[in-house]
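Only one chain is shown below, in structure tokens, and it's the form predicted alone.
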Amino acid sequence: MFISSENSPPCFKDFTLVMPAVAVGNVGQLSVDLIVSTLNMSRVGYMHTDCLIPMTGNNPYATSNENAEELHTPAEVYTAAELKLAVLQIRAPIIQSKSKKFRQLLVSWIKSSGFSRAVVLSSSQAYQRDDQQMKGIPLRYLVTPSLLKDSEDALKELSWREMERVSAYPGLTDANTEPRLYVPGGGITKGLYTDSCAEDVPLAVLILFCSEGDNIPDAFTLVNHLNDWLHLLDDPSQKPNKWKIPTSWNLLFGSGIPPALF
């Protein structure tokens, strides 16, 4: 459930929700970090659930010593009211046995909050691409029927490719087998999309093919594609440093080798 950190719960009516899927390379989470940090979004609450591994830490978007020691939880909600934008940042892995419950929680919250649309930022294993998925840019999208009615023209202008359905058995063709939606390494991406279709939720998924490693460049790529659609910033491609890197990224790969080892 969503718990507000303010005296009066925020109104999300007609807001756009952006959230990550915990997927390969954590590209969605890194992209959301860039959005929250750059837009200086305000934390308005958190999701209380037993579906995520419990953890806490210091403020990942600290700007001074005063707010650096604020405690933050695994799933928090931020808003930029002037843009009618809300972000759900997920920082912890989903407990495998509670994946379905977490998807249902998200779908229920999106519907009850009155969001005009939800956008999931995800990623998929590049090495498991089908031959047809090797074509064009490494971005694919999925969109539910209820959102397609309002966004079809905008998606056509962007010239993005929809996520291709692939053979259930790569290399084999069977007239009796329908191609399937397959997002390897995508976590709850496929299930959340399927649930949203069934519940008539206006939801889109942006998926970037990538590999594990230093996924910071992938995060910039994904968030720039999102910006081409939502126009969160004015032409960030001309100014590569316009996205603000949060302080927490200094520790993405640990704190370095202890000098005492040498």
Second form
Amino acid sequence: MFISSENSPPCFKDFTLVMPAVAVGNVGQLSVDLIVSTLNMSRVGYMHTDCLIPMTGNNPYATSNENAEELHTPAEVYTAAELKLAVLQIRAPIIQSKSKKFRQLLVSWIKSSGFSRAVVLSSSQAYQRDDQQMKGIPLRYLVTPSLLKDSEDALKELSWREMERVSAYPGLTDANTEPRLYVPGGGITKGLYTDSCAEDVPLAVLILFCSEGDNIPDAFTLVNHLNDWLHLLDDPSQKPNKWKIPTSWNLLFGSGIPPALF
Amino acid sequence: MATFFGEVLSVYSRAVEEDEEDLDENEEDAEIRRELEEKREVNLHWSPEVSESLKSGNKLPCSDFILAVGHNAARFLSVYALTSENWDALGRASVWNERSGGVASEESACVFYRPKDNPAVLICQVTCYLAEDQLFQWTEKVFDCLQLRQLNVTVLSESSVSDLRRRLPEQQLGSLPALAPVRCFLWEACLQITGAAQHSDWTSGCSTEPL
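Can you swap the form predicted alone for the form predicted together with its partner chain?
Shown next: the complete complex, the earlier chain at its head.
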């Protein structure tokens, strides 16, 4: 259930929604962090749901001592009205037995809010690729029929590669088994995509093949890829690193090095 | 993941496990699942007078709710609060999950106390394990019994010292135990739900400088 932080609920009509799938390396979530912090988006509400592990913390995008002391929760919605962009950040794992319920919640929220399209940032296990998936760049996309109608030309221009269907039993040639969509390590990605196809929701999925580790470079790869399509930042070539890393990424890999070591 | 030296390590992933294909669930499976869910419900057992007043629609008046999660935090309350005042046990919460032990430990695991001379204060010590799917329900059920207006909630929690991440080097950690608050002044209630620290790098990366 979406809860608005203002008295009047925000209007998402014709907005583009960007959201992560909690997936291998948390790449989607890191990418969304970059978007929120770079575009200085404002929080408009949050999802109140028992499908996520409850957690809380201080402002992950703090810029000063004053705004550092806000309380933030596992699934929050941010907007940049001038870009007609909304972002749902998910900060906690989905409870396994409730992933179906969570997918339904998302799909019905996307439908009822009037988003013009939704983009899911996701990742998949690099080591489970098949031969064709190992060729070229490690980025793939999926798009539902209802979004394909409007975005076909744009996608053609980008010359992105669609996620290949893989055979259900690799190595066996059986005429009866059709190649299937398989997103290992992608969490709710596949389910959300198939639900959206069935419900006629205009949704795209961007998938990066990666492994668990320091996934910060992966996040930049994915968010730059998204930017090629949505043009969130105007002049991408201006600076070597135009995305602003949020304060919550500090100490991601432990404390500072004790100088007594040297 | 293979290391530089060629060993293969299994890597912990925070990603949700493989999304199961929606298997056709037969009636028996559904029945078992339902029963299991019922068994995992969080139950609140209040003293007769409290449940009487809750039944008639009056929530527990409360100005300060102190929740101690974990053995260290709970013991802190035992030593500094429970021994020095006269407390009434108001009730307890009970949960059943994969780590529930014997009945004896369950009885004292999650008790709500109120001082005799100040009925607006409520404390609770949570020493039992609350599973991930029970956290939300626990919070919702407990807070549903409290008057939320003008309520201050303080959560005492604990985390391993080795999990403490800070920019300042270790030798300045002289005054252990270090306290790192998750602060909020904008909200009436400050609530740190159990499990937060271990599930998020995000929490520990925040502006929580030890006091």
